[in-house]
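Okay, so here's just one chain, in structure tokens, the form predicted on its own.
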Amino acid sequence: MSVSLKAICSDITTLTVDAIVNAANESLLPGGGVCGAIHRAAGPELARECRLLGGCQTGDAKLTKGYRLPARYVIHAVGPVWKGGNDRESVQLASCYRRCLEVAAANGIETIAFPSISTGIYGYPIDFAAKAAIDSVRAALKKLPSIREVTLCCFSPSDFAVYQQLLAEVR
């Protein structure tokens, strides 16, 4: 079975998929950017459940319910803060995508949407982040046949253009 991997320009909180990924902070509590938007759309129950999880390490992921979101679940992934590229950021970012897909597969999730992890306030350059996302998702999917659809959801048209270009190059 072939997996669908696509990029779109949209608001991730509106997507009807099994799970959306939250670009979370280590506390898993509401923050800014996509994290804040997801928490606002899901409602206060999401923050209550996140408080029970004891945080999350950079490069890892944890699952919660989706509450008021169209998605049934939220997978919270903590991406690295960009420090110039020489502090294992690429390894940590790849780990985020891989761990999200592993968590998804372990919980029967077949369709998942990712934001562009770490490219907001964490400052990861979009060109590097998009390549890491696509490469790590493709590698992980080879080992996780239960996942049917992966959507890379960009908030800005300029980020979307970067993802589209990279996806076109490696077809």
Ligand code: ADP
Contents of the next structure:
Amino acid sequence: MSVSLKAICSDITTLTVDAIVNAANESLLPGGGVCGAIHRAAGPELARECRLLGGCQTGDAKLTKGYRLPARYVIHAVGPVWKGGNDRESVQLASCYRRCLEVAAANGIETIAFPSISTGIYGYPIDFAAKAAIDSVRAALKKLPSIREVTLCCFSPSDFAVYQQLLAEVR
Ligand code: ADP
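Next up, can you give the form predicted in complex with the named molecule of this protein, since the form predicted on its own came first?
Once more the chain from above appears, this time first in line as the rest of the complex follows.
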């Protein structure tokens, strides 16, 4: 059976999937953007568990429970801050998506939703970020057959349009 990879336009905190991904910062403490929304929806237990993890490096990902979210788990990924594109940002962003899927597979997670990591406060241009995200997910899925469904969850209709366009292109 082939894996489902699709984009949607939604609030990621409402999704009923095994895991949602948080666009976190290296401290893994609650911040703004999607991170703030996830912490608000999950409740204070999420920040308590995050504090025990000792932070996370850019390009890496760590798992917690989902607490009051419909999703059972949260995978906290730290994307790069955009610095113009010559500072390994694309490698680090691709690494985020790959590490999330590896952590997911290692924990029996079969359905997962990603926000558009780094494209808010961290300033990564949406077209470049969406391309890196889709390429990285497709490459990782080839090695992780237990993952059944990957949802790329956009917050704005214009971001959604970018993802839709890229997903429709021939691979
Ligand atoms: P970063 O610091 O990695 O840039 P942000 O949270 O600022 O993280 O933004 C990442 C993406 O998440 C942006 O595209 C933003 O529009 C989007 N976003 C913000 N809130 C939500 C939400 N509730 N659900 C899904 N995506 C969201």
